[in-house]
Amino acid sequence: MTIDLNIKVGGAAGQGLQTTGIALAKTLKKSGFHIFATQYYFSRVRGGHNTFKIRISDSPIAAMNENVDLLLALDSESIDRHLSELSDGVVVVDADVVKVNSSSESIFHVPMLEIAKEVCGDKIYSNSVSMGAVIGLLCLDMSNLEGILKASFKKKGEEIIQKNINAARAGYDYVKTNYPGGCKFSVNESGEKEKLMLISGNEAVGLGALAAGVQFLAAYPMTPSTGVMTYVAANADKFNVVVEQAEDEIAALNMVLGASYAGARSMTTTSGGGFALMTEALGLAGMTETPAVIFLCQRPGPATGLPTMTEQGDLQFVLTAAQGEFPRCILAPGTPEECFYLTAEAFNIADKYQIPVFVLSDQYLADSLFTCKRFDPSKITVERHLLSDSELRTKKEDYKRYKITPLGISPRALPGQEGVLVLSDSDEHDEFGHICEDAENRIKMNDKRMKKLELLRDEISVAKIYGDLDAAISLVGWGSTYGPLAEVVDILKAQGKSVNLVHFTHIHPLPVEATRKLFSKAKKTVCVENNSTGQFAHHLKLETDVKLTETILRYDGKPFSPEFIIAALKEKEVI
């Protein structure tokens, strides 16, 4: 890549960081750059030190690094904390409003408040002034920012649109007049702009659910999962989806099971604390063999934990949640593309095997914005695995909802279909669905359910390798660590190191022999996870008997950066 710039907006909650950051990200994407944007914020309405960071490049990017080239400081704490992160950058600050404790030559004063009052008569336009100043320092044209402001304030009318454009233009002109040379960075817009989307992980999951034909979604809002529910709800009328905000998480999953029992493709969304309440219903799904898709977006626990930050700390919980033994499937996307396609796959797996399927994400993936190519809905298939009315009419024997078959999967009819009686029971039951506590029946039914897990294990996708197949060092990751790990591989390969990435998206069950082969050549294997105990490394050992040589763990609520991982690899003398 020839362009690699990082813009950080720093300030307190309530100062409009997210609005400013998203508008800048959209503007830069419209200018033809690849974008990765993420935010670090505390769980409060006002106060706390928050940041919104945007990385721009002329090549695809999927991670944030630790450099800062342009700091838009909305308070003095932002300068105190982040000035040292700049090497040859610039800090944009309204020194009339923000106390500046440094005499650094990087600091560039833009009187945002004064300009906003002069141009628009109101200080609330200060953020638009700041956006214009940033675009000016990047040596870019104003037209794309004006287009974004028009779209953003469309509902507020022409007067508001024009005032924001005037404010941004004034900030832009101030830079051109007062910054030495007229601007700071030479980043030319791409001549041929790719048709890229700017999308978050949560939006991609919601889009995947709609593409898969979701018909019912019930959830109780909980950060950071709520974005999926709101995305599906916003598009519910177009796709004929019923979205229900349940009174709590217990009700949400039970509603999903009821809808699924009746034949609707159904899902719920939650985070760890909410899922803790769902576990009894999860057991009901296991016993009644009712398909369900559960989107679980991880954040640090226990209890409320760090509600707006990230962690991969719920894997072992999801693997064992609920009473008894029953099959389940866990998928963990690492990119927006995987969010889209794996969510759709989750519905097909749930319907085929009649089991609960988890889409396990985390705050970092959920809230980050990525540029990526448009998803291809033609690659999505809807596979319901339901008995048709004509199939039922030709059946010679009475219908058995839990018929014991060689594969453990019983033919599934829906309540109300002609000529069949569909029974379910949360107690142990016989093939018809009647309660049955006979010991011999218990063993048969338990074996029938667990057979599905082994069948799924044989069919599920193996981990993908990024880099050389026969590398001496294998970095191992799952879910959202894909982006920073892939960049580490690129950096180390450019330095002549023999390294690859083994990235898991299909977490449970694992295909045993195929997974073992992935590690047959590497001399060093390093699992990189956002938790304190190496939960996936333990799972890998238990499922496949593959023991990794090292772990790099982070559990401070922050995601990995390439620099963090490389420093840890050096500290552990892996490289």
The other form holds:
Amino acid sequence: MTIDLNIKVGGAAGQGLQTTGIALAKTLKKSGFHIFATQYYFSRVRGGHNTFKIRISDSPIAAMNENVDLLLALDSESIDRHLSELSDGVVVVDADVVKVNSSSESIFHVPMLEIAKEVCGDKIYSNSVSMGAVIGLLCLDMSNLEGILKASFKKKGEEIIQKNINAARAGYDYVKTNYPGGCKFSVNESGEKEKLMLISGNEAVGLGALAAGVQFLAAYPMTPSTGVMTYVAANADKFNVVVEQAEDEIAALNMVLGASYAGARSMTTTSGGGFALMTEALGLAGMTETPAVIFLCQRPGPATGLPTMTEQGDLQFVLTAAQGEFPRCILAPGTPEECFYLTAEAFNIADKYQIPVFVLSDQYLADSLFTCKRFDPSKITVERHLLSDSELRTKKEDYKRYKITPLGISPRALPGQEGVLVLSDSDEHDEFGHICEDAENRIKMNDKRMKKLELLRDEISVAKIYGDLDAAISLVGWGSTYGPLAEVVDILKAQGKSVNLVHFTHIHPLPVEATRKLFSKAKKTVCVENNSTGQFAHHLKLETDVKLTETILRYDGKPFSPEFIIAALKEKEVI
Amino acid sequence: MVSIEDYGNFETAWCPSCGNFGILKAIKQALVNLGRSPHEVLVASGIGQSSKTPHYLNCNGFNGLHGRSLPPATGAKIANHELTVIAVTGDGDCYGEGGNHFLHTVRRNPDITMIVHDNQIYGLTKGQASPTSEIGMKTKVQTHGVFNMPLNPLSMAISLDCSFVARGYAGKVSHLTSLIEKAISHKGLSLVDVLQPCVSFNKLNTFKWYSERVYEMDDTGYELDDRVKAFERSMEWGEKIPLGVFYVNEKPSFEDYLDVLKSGPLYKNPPATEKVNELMDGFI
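The form predicted in complex with its partner chain is what I want next, because the block you gave corresponds to the form predicted alone; please supply it.
Every chain and every other molecule in the complex is listed next, the one we just looked at coming first.
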């Protein structure tokens, strides 16, 4: 990459930080760059110090790094906290509003408030002034920002649009006049104009669910999962989906199971604490063999933990949650593409095997914005595995919801279909679904259910390798850490090191032999996880007997950066 | 023609002469009287002796978790609103463990009939107090006698503006049958709280005790949508215990608000995968 520029917007919650950040990210995307943007925020509606970071590049990127080249400081805390992060960048600040002690040449004062009042008669337009100033300092054309402002304020009418554009232009002109040498990180507009999307992980999961034909979603709002619920709700009318905000997570998953039992493709969305309440119903899904997709977006626990930050701390919980033993499937996307395709796959696995399937994400993936190619809905298949009315008409024996079959998968009919009655039971039951506490029946039924796990194990995708197949060092990651780990591989390979990434998206069950093969050549294997105990490394050992040589763990609520991982690899003398 | 035999005749795990038998009989008869075929009916339940009912009825059944009969019943009704959905539950199941679901399902108002086997005791765990146990009732747990205020399900439901509120008695099967028929025919959430003597553990509220007290209300006495009057009547408990329909409030059901159901059951809608293309334009 020849361009790698990092913009940090800092301010208090309620200051329009997110609006400014997203508008800038969209503008830069329109200008032809690859974007990665991520948010760091606290659990409050107003106040507190939050940041929105945008990285732009002429090459595809999927991680944040630790540099700051341009700091747009909307409050004094932004200066106090982040000035030291700048190696050779500039700070854009309204010194009339934010007290700046430093007299460094890299501080660019832009009187945003004054300009907003002068040009638009209202200080609320100062955010648009700041956007114009940033675009001016990057020496980019104003037209893309104008286009984004037009789209953003479309609903508010022509006058508001024009005022925002005027404000942005005034900010742009101000820096052009006052900081003519300001284009020190002038970025030539990238020639690459392919039609990329700028999308968050949560939006991509929502799109995947809609593409898969989700019909019912019940959930209780919980950060950072809520984005999926709201995205599906926003498009529910168009896609014929019913979205219900349940009274609690217990109701949410129980409703989903009722809807799924009656034939609707159903899902719930939650985070760790909410999922803790769902565990009883998870067992119900296991016992009644009712398909369900559970989108679980992790944040640090225990209890309320760090509600707005990130962690991969719930894997072991999800692997074993609920009473007793039953098959389940866990998928963990690492990119928006994977969010889209794996969510759709989750529905097919749930329907085929009649089991609960998890899409395990986390705050970092959920809230970050990525540029990526359009998804291809034609690659999505909707496989329901239901008995048709005509199949039922020609049936020879009474319908058995839990019929024991060689593969363990019983034929699934729906209540309301003529000629069948469907009985589902949370107690151990016979093939018809009636309570049965006989020891012999218990073993048969348990075996029937567990057989499905082995069948799924044979079908499930193996981890993908990024980089050379037979590298000396294998970095091992799962889910959202894909971006920073892939970048580490690129950086180290450019330095002549033999490194690859083994990235797991299909977490459970693991295909044993195929997984072992991935590690047959590597001499050093390093598991990189956002938790303090190396949960995936344990899971891998338990399932496949692959023992990784090293772990790099981060559990301060923040995601990995390539620099963090490389520093840790050096410290552990892996490289 | 649907007959009572279509709903089967199963061996049960209930104690001899349990009040549940009367309720089971009334449910079957009500469904037959309404001409509902077994495949059109779904009985959802939680856990408890009452909640074994789906196993004793030859129709669709979802026997879920303790206290959780209402959420799956609601989910199933949304997925296929052509089903006649009955939630069978008990006083512990519905008013204790599932209290929150009770409150919010009343608010939601799906077209479900909720039949509560209210025996004022926990039977399956062998005789502890329930949310409706009377003050002073001694049990192995409430050794000094119950002192928590018993919950009044009818007053609670009326205060929440439940769409249909009735009380039946397991000892008056034909009266109960007519109440259940009315409840099923009513559009919206219907509560039928059924006084059901537990012959094994409740030595206080016995068949004899109830038979001396219950009376059928004259349901022409007041307009059924008079909430204040209904509330007054729901407070009557002691020497005389009224049975019948207490309150009816015709209002749109949950499903009425879901335009998507107008074209047919939700589960039959084909996926609109290709429409995702339009949404993706918004990200470019």
